[in-house]
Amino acid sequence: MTFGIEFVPSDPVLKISHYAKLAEQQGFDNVWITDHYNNRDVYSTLTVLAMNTNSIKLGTGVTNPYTRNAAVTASSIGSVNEISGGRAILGLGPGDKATFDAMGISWDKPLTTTKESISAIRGFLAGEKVTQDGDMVKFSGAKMAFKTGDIPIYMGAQGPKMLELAGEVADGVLINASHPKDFEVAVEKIAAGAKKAGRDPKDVDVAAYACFSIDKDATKAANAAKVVVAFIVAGSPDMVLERHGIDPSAKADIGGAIAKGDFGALMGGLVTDDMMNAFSICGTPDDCKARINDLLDIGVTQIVAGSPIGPNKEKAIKLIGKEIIG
């Protein structure tokens, strides 16, 4: 089992750099930085992290194939790899339609676009002249002018077809989920994809990219995670909610409260214990360890502590290091 941590660059980059250094000292293996147009740029952030850490791996968690051309992505992550002494990881996923609508970018054929982008990026990273006439991604003899080194590619995946594709083409999969029930389904799909491509499913790192909140006080930990869980519930397909025994009609109430900015309603009962159990790893160190062990048993090989991490980020990072990573 390896341990990753996610930071959203809505905070200043030097603050994130401080947290990343702390995570490295506490024994985390990977740090993942999210990529959204409205936050600090992911590659600038990773560069600062590369200059301020020594051993932790540095990943995009995740970038997408729509806002940047595949050659530009290869150049960016290759630069981070060089600056960090070979510690870069590329996390790539299709992103979400609402973001691209706001940016005026059409979200066409996410499965095909992701697959063709990974194929092109692998070519660039291998130093090849890339000629590709895909449905969505086309190149006519483009090539990198510098050696990027070997960079693992992880796919952000949720749906069955994306999970299968990840098993076929990726070194690892970042799955936004926290509960064994979701991974029973996911691990099966990833294995099917790997076998289809003639790969050993064990070669694919399966990461639970989880809403994580740890504190010695379980109530404080839960309260810190409630708003994040609310967003997860509001964006979950009915099928996923039903898998956890949650009535899909709860989505409308929660979505309405989020739209109005009524966080009091979310904290005051709209986000139920069942929702917290389904969509977060949350509570005391012992509570979190119990869930992690359940995920390990089902085939998860990396735990990523995602937002909020805990009511106090610094304390939470130290607590995970001391009580869980050990």
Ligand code: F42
The other form holds:
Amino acid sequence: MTFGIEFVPSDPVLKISHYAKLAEQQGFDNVWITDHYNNRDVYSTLTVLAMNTNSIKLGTGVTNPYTRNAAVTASSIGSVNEISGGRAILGLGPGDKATFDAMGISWDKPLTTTKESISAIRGFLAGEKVTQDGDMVKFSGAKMAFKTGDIPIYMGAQGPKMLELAGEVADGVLINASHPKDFEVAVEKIAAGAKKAGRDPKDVDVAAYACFSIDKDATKAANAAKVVVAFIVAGSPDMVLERHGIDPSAKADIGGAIAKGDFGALMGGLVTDDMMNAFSICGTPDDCKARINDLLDIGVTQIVAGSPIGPNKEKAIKLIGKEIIG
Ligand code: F42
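Could you drop in the structure for the form predicted in complex with the named molecule? We only have the form predicted on its own so far.
Let us now look at the entire complex, which starts with that chain.
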């Protein structure tokens, strides 16, 4: 099992660099930086991290194939790989329609676009001249002019077809989920995809990209995670909520409170214990350890501590290092 940590560059890059260094010292294996156009740029952030850390692997968690052409992505991640001495990982997922609508980019065929982009990027990373006439991604003899090195490619995926595709073509998959029930389904889909492609499912790193909140005080840990869980519930398909015994009508109330900025209502009861249990790894070190063990039993191979990590990020990173990784 490996341990990863996610940072969202809504925080200044130098602050993230400080946390990443601390995470490295505490034994984390991977740091994942999210990519949204309205935050600091993912590759600038990874470059600063590369210069300020020594061994932790550095991943986009995740970038997308719509705002950046596959050749540009190969060049960017290849540069991070060179600067970091071979520590780069490319995480790629299609992103979401609302974001691209706001940017005036049409979000067509997310699965096909992801699949064809990965194929092209693999070609670029292998130093090939890429000629590809896909439905969504086309190249006519483009080629990198420098050696990028061999860089693992992970997919961000939740849906059944995307998970199957990850099993077919990716080195790992970052799954936004925290509960064994979701991974039972996911691991099956990934294995089916791997078998279809003649691969060993064990060659695919299955990462729980989880809403994580740890503190010695369980209530403080839960309070820090409630707003993140509210956003997850509001954005979850009904099928996922039903899988956890949560009435999908709760989505409207929570979505309404988020839209109004009524965080008091979220904290005061709209986000229930069942929701917290379904959509976060949360509590004392013992609580978190118990959930992690359940996830490992089901086939998860990497735990990624995602937002909020804890009520106090620095203390939380140290607590994970001492009580869980150590
Ligand atoms: N998105 C970001 O924009 N930035 C991030 O930093 C980020 C981080 C992140 C981390 C982990 C993670 O799991 C996801 C993350 N995401 C992030 C979101 C990510 O980019 C993707 O949006 C998300 O993982 C994809 O969700 P999904 O697996 O549910 O896929 C969607 C697209 C879906 O609908 N999938 C369907 C499925 O069953 O899997 C398949 C849809 C399909 O087949 N479409 C056809 C096609 O070709 O695309 C077209 C069908 C037609 O009718 O045209």
